[in-house]
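To begin, one chain is listed below as C-alpha cells, in the form predicted alone.
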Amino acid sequence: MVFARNQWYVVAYGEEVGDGLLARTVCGEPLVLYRTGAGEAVALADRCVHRRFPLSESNRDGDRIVCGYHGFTYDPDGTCVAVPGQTRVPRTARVPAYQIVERDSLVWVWIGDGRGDAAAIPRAPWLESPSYTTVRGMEPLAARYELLVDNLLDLSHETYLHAGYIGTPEVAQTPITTETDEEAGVVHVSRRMKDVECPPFYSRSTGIDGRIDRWQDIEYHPPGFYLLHSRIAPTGVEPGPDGDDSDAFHVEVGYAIVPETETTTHDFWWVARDFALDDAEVSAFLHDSNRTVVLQDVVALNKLEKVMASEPAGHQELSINIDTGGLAARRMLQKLTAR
C-alpha cells in the first residue's frame, strides 16, 4: 500500500497542541507539533538533521527546539539557527517544516509537495458551533485505515458488533442509498428508517420513550475525513414545508480517519448535538458511549488487520448490496494513491 499524498490530514485536535513537543507520525512522516508564543501551531520532522534525535523528546527555547542530543537549535521553519562547538551552521542544516492550517478545532497538515489549498479542507463547523456540544477523542487503531474506511461506510455491523448501543435490527435490514459526487470528490451514502426501535445511545441521550424515525446520511472526502448527520425523532415528526426541522434531534458523529503507518491508524472521533447542550450527564453518557462504540470497531478491526496480514496477497472478498459505499470509497482511495 502507499500512501495517499499530496493530501490535508487531520493531526491534532487544536488543545492538544501547545507549549509542549507533541509527536504524531502520519503516512509514516515523524512530526513534532507545537504552539509558538503568538499561538500559531507548528510543525516539523520529528528529527534532528545531525543524528536522528527525535525533536519531541528535546526541549523548548522560546519558540526554538534544542535538540536533547547535541544541541542543534531550530527555528519553527525548520532551520537550524546555533549547532554545538563552532560559530558557522551548515548552510543545508534544517529539517522540513510542514504546513499547517487550523479550521473548526482541527489541526490540519498538508503531507506533499509543495503547500497545499486550504480552501480544499473538508468542514465541520458543528465543532466549534454555540448551538452543539461536542464530546471526542482519540483511539490508536493497529489496523490500516483502508478498514476504517470500510467499517463506516457500511453501517450495517452496527446491528451486530454495536448491539445494545447504537445498532438495532432494522439498521441491517433498511436498504441504503449511495451517490459518488466525482467532480467534488465525496461519496454519499444514506438510509432512511421509518417507525423504527431506539437503541439506547439516543433514547438515554434525548428522553424519547417509543419508537423513532432515524436518518443515517453519510459524507465521506478521501482520504481520510467522514461526517455521519444522524436525525432522530418520535415517529411521524416530519420536518415543516419550510424544511423546519426543529422538532428532531440532529447528531453529528466525525471521524478523520488518518494513516499513522502501512498498519496503524488514528482514529479521531467526535459526536455533537443540538439538544441538552449544558447536560454534562449526557456529555459524559454520550462520551462514554461512543468510545464504546469506537473500541469494539477497534477490537474487531484488528483482528481483521492479522487475519489480512496471515493470508496470501489477492485474497477474494465477497461484496454485496450494502458494500456499495465502502467500495465507492475505495475508488476514490485507489485514484488518489495513484497519483
Second form
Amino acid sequence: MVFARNQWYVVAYGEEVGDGLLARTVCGEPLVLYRTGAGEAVALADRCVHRRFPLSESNRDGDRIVCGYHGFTYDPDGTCVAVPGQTRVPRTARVPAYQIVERDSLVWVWIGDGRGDAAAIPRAPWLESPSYTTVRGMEPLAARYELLVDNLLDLSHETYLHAGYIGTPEVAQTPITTETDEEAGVVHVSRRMKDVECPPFYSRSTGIDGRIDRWQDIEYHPPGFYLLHSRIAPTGVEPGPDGDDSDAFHVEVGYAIVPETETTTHDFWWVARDFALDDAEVSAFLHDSNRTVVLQDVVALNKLEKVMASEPAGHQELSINIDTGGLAARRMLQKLTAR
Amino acid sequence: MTPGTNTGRLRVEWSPGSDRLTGICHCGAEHRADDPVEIWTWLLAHPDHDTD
Ligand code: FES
Ligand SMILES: [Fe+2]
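Would you mind giving the form predicted together with its partner chain, to go alongside the form predicted alone above?
Everything in the complex follows now, all chains and molecules, and the chain you saw is the first one.
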C-alpha cells in the first residue's frame, strides 16, 4: 500500500505536545514533536543526521534538541547549529522540519511536498467550544487504517459488536442515505431512526428513559478525518420550524484515523456533548464507555488485519447495501493514494 | 435534486422497506439496483450512463 501523501494528518492532541519530546510516526515518517518556549509546536524528523539516533530520545536545551548520542544540536527549524569536537558545522547538516498547524485543539502535520494549504484542514469547532464538554483518547491499532475507515463508515456493526453500549437492533435495520461530494472530497452517510430503543450510552448520559429519535450523520473527509453528528431526542421532539433544536441532545463523536505504518494506525477518538457540561460523572461515563467501544473495534480490526496478512492479495469480498458508504470512502481514498 | 446544481454530488438512497438502492447522479439521472457496487459503477460512469 502507498500512503496518501500531500495531506494533512492529525499528529497529536494539543496537550500532548509540551516540553517533552514526543515520538510519533505518521505515514511511515518518524517525527519528534515538542513546544518551544514561545508555545509553538514543532515537528522534526526523528532521526539525527549523524548516525540516525532518535531525537525523541535525546534532550532539550531551550528550544533546541541535543542529540543523545554525540550531541549534534538542532534548532526548531531543523538546522544543525553545533556538532561535537569541531567548530565547523557541515552545510548539509539539517533534519527535515514538518509544517504544523494547530486548530480546534488538534495538532495537524503536513505529510508531503512543499507547503500545505491550512484552509484545507477540516474543522471540529466543538472541541474548543464552551458550549460543549469533550472527553477523548487515542488507542493504538495493529491494523491498516483502511479497516478503521470501513468500520466507521458502516455503523450497522454497532448492533452486533457494540450491543449493550451504542448498538440496538434498529441501527442495522434502518436504511441509509449516502452522498459523495466530489468537489469538497467528502462522503456523507446518514441514518435517521424514529421511535427506537435508547442504548445505554445515551440513556445513562442524557437521562432519557423512554424511546428516542436518533440521528446519525457522518462526514468523512479522506484520508483520515471522521465526524459523526449524533442527535438524540425523546420521540416526537422535533427541531422547530426555525431550525431550533435545543430540546435535543447533541453528541459530536469524532475520529482522526492516522496511518502510522502500513499495518498500524493511531486511532484518535473524542466525544463532545452539549448537555451536562459540568457533570464529571457523565464525563467519566462517556469516556469509559466510548473507550470500551473503541477497544471493541480495535480487537475486531486487529483480528481482521491478521486474517488479511495471512491471505493472498485480491481475496474475494461481498458487498451489500450497508457497505455503500464504505465503498464510496474507499474510492476516494484510492484517488488520493494514486496521486 | 435539481439537475445541474450541486455539481459533483452523487447520492445513493436506500429505499425504505426494500432491499433496493437508488443512485442519483448530479445530472439528475437515476438508476436502481440491489448491489452497491453496481450503483457506484453506474454513477461513476457519468456522463455515459443510460437512465432507466
Ligand atoms: S547520532 Fe546524533 S550526534 Fe551522533
Ligand atoms: Fe465500532
